[in-house]
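Given next, in structure tokens, is a single chain: the form predicted on its own.
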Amino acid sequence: MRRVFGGVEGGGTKFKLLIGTDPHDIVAQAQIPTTTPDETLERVIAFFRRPDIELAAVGCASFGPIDLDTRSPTYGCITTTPKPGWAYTNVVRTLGSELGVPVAWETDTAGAALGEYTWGAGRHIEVLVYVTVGTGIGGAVLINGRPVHGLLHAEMGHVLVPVADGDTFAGICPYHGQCLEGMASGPALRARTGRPGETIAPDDPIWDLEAAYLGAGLHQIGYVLSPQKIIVGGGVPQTPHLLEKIRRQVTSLNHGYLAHPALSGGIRDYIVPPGLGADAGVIGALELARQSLQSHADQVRP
């Protein structure tokens, strides 16, 4: 019987599941739709109940906001999410009690950042930012491979961005309206155009507006956190030429103020796609599980 780890990337539209020890040693993987909490978590639990493995720990990188404070009565919960039915779902308690193993808990973006730091485009980067643009927009910052937490966790998708001249779109965020997520997420694109982003031609002018908002968001994030690399993941940035438009926007907004190659000729090495592609989050969740077990072993070792 093999001793392995479990990885869960919980997203607003789908959950990705993985069993293994690292990206080169995968026992099983699956993808399930995000429906109700009971139905979704029941299918997650069923996936990990296999007679041929010994599950040592599970890492869960979830959409949020989530409670990361182990002292809090709502630790392990998805909190004030607009996702219907999921507010205050205690994912950690449910998975831990049903599977009988430790459950490590992080945001989906921090999980993706950890995956990229360990095996992807962010290896050995001291200050690393990961931003994802899809159903929502989220971000995480890692310092020497450790996610930064404070009051809660980073919410980069909800920074306020300047509204482009002539843009009358009110934004779709139910909390902030015209924040980065409200103006530039996948659902925002669909609300603007009536079409999902993957069906919009790469030369459609809407992508210039999309790049303007995403570039403004990355410009602010870069100035505040001064990362050595920004990884941009999610479905929306996979549109051909969009990442290049975003890079040009960030360079333009800098106006030469920060005299560093990363914000001029080196921009293609500064703002990059994920090395692990769409699997960064679930692979990062697997690493969360491994690290949590190692941390526990270090604490109990005499």
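No experiment lies behind these values; they were computed from the predicted model shown. The term rigid core refers to the maximal set of C-alpha atoms that superpose within 1.5 Å between the two forms. Positions refer to the first chain, counted from 1. First, how it differs from the form predicted in complex with another copy of the chain.
- Think of the chain as two rigid blocks: between these two forms, the small block swings through 10° with respect to the big one.
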Second form
There are 2 protein chains.
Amino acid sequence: MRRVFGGVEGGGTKFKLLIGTDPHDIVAQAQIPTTTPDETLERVIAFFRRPDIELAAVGCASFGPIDLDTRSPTYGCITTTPKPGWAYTNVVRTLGSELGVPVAWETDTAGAALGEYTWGAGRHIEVLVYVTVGTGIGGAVLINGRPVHGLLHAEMGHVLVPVADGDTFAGICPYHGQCLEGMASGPALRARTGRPGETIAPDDPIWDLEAAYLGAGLHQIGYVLSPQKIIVGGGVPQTPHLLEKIRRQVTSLNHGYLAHPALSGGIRDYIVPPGLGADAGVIGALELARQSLQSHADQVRP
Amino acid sequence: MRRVFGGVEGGGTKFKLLIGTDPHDIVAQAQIPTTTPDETLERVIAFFRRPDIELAAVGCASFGPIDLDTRSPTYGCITTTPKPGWAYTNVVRTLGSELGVPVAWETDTAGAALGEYTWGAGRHIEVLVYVTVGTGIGGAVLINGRPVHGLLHAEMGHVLVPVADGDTFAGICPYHGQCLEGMASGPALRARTGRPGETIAPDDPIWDLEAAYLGAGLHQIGYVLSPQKIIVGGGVPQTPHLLEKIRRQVTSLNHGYLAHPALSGGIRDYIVPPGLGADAGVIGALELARQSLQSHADQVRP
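Next, report the structure of the form predicted in complex with another copy of the chain; the form predicted on its own has already been given.
After this comes the whole thing, all chains and molecules, with the earlier chain placed first.
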């Protein structure tokens, strides 16, 4: 019987599921809609209960905010989400008790970052940032392949960005108004133009404004943390030429201050698309599962 | 003969020197003006050449920008500084060959952060940020007591901050104009008011503006990295009540989004003054020296 890992990427609209050991060894995969917690988690559990595999551990990379503090009574929960029924759903406890295996737990962006670090565009990068721009804007920091949690987890999608001259858009973030997510997420783009981003022509001038904000956000992240690479995932950056415009903005905002090739001629290797595309999160969840066994082994080693 | 460490904090106007093993065991200390590289480093070397000690290693926390990449031909150098004579001075090679001991090398802010982590306000803090506000604004990130270098080193003093309504000050940063350092460093305060910060009354309204910018800077750092503590050193934050105003600004900019006590009632433990005061850097350099021997031992261990 094959010894394999389970990967779960829990999203607000769908859950992606994977059984395997790495992106080149996938036993099964599926996608289910996110409905009620009970129904959704039951379908997750049913997917992993197969007679032909020995499930060693499950990794779960989840939408948030989530509780990552292993000492907290609500560890393993999605916390203050407005999504009906999901607030304080304990995903880790439910999956762990039903499947009888260790369950590793991370944010969706940290899962994607881990996938990219292990098999994608972030291999061997000591200080790696993964940013996703879609329904929201989020990000994760990996140092030598380990997610940095700190106080809670990074909220780099909500950094402040200077409002462009003449831009009167008030921003849609209910907390911060004109923060990066408020000005440049998918829903912000839609609120600004009246239509979804994927229907806006790639040569529409709105993309210059979008790149100005996203570039300012990456500039902030770069200056605070000095990452060696920033991977930009999510739906919005798939717009043709947008990533190139973002790179130009980051170079321009540096004004030659940081004298490193990554900020000038080497910027195409500094700000990059994900190597694993939209599957980085669920693939990273496999690695999460593998690491959880490793840390368990480290702990029990005498 | 006592086996001790040497600590050097290299600043643009003065060098601080220390011999000892920790802040409670100081054999000797001195302060010398920063003149030419030759003269200054000769005096540093003379200070450490004493018959009554066995010097095991020297740690040097230096003004920058500095080259921290051990694979680089200019590792150990201060690089593009406008300070006459100092550009591409190889501090590590000079001290190492003259003193015949290992020389550890870090930025001045990373040295201060390390001092605070080891003996000051940052003990046991997994994700720690140290920010200094004085002639410039700089910062360092420690993860489990190890400085994060990434691409070069953090340049968090140059993050973008929203310009306050009605503020027409153009900022003094020669690269970015109105970045945090351009708007809120000591020289910015002086350019704005025509007098040095220490002569401005603590109840002058300029301090509200100063706190608005510094708070915005710490807010950005907090959101990108999610540190568990931010230590604020340097001369400017010693102004009475300024740190409290900065804390209020950080709480206000969060708008209740990050639901953690550190951002509300617990903010006095989140944004704190240095425990070692102005000596954090040179004390941290002692620990740098100690760690360099440890990493050397790790490397040579079979």
